[in-house]
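Just the one chain here, laid out as structure tokens, in the form predicted alone.
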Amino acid sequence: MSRIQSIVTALVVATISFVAAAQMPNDAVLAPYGGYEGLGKITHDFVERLQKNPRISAFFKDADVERLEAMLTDQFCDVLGGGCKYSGKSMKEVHAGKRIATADFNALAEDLQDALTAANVPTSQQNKLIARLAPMHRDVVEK
């Protein structure tokens, strides 16, 4: 193998390792949420709350719950800097035409906070996640 081939091979391996590491959950960052697995449990509880909430359950009646939970877990992990990459559609795309109001968005945020509280996530860490999700309001709310 020539020197150039060796260098190219080393760069490819380093790049693949970097990309793989960048997409692996960082349980140190996610520790207040119970790691990536705990974040998944919180998301599961959150989605159950959404489906039972009479104010907003209609938005979730036809949802693919398994996919929704997976996408939300990765999105939460991503916004927390936990090493995950959210691969779903943009919030604007997902919520277009659903006529979501501020009251609906707030009901969802309350359900998230209740799920975080039930999981004994410290208030400061609850606020961290909610603060990072709050800017999505402008892409979700239409009326």
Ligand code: HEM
Second form
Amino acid sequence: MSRIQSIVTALVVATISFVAAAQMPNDAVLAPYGGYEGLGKITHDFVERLQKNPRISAFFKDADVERLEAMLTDQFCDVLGGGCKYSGKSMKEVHAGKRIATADFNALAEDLQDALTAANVPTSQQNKLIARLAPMHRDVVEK
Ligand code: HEM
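Please could you give me the other form, the form predicted together with the named molecule, since above is the form predicted alone?
Up next: the whole complex, starting with the chain shown before.
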């Protein structure tokens, strides 16, 4: 193999490894959440809480729950650094025109915290996820 061929091969291998690593759930990061599967269960419980919460349930009455759960699980995994790539719509786009207020945002954050507590996720890890979602406030809340 020529020198150039070796370099090209090394680059291709490095790129493939990088892409694979970027999209593979990172077990250590997701361990406090019960892995990717556990995170999916937490999201399911979270969405059920949203649908039952009289403060905000109206927002979710026509929601595509299956998609919402799948998108949220990947987004949580992504922001935690768990190796997923969120593939849903932008936060601005998906919440535009829904007239979501800060009080609604806080109600949702409380439901997420309750779902995490119910799954025995340690407080420090709960805070990590909430802190990474908090800046999205500016793209979600309109009033
Ligand atoms: C940091 C806070 C929030 C995050 C990370 C978040 C995340 C998401 C995601 C990932 C989706 C799905 C996107 C897609 O389908 O491509 C979504 C949809 C939606 N979100 Fe949020 N959201 C947040 C806050 C809120 C709040 C406060 C409300 C209302 C109380 C809300 C109501 C909705 C509704 C109604 C949908 C559309 C569901 C559907 O029609 O199927 N979200 N959100």
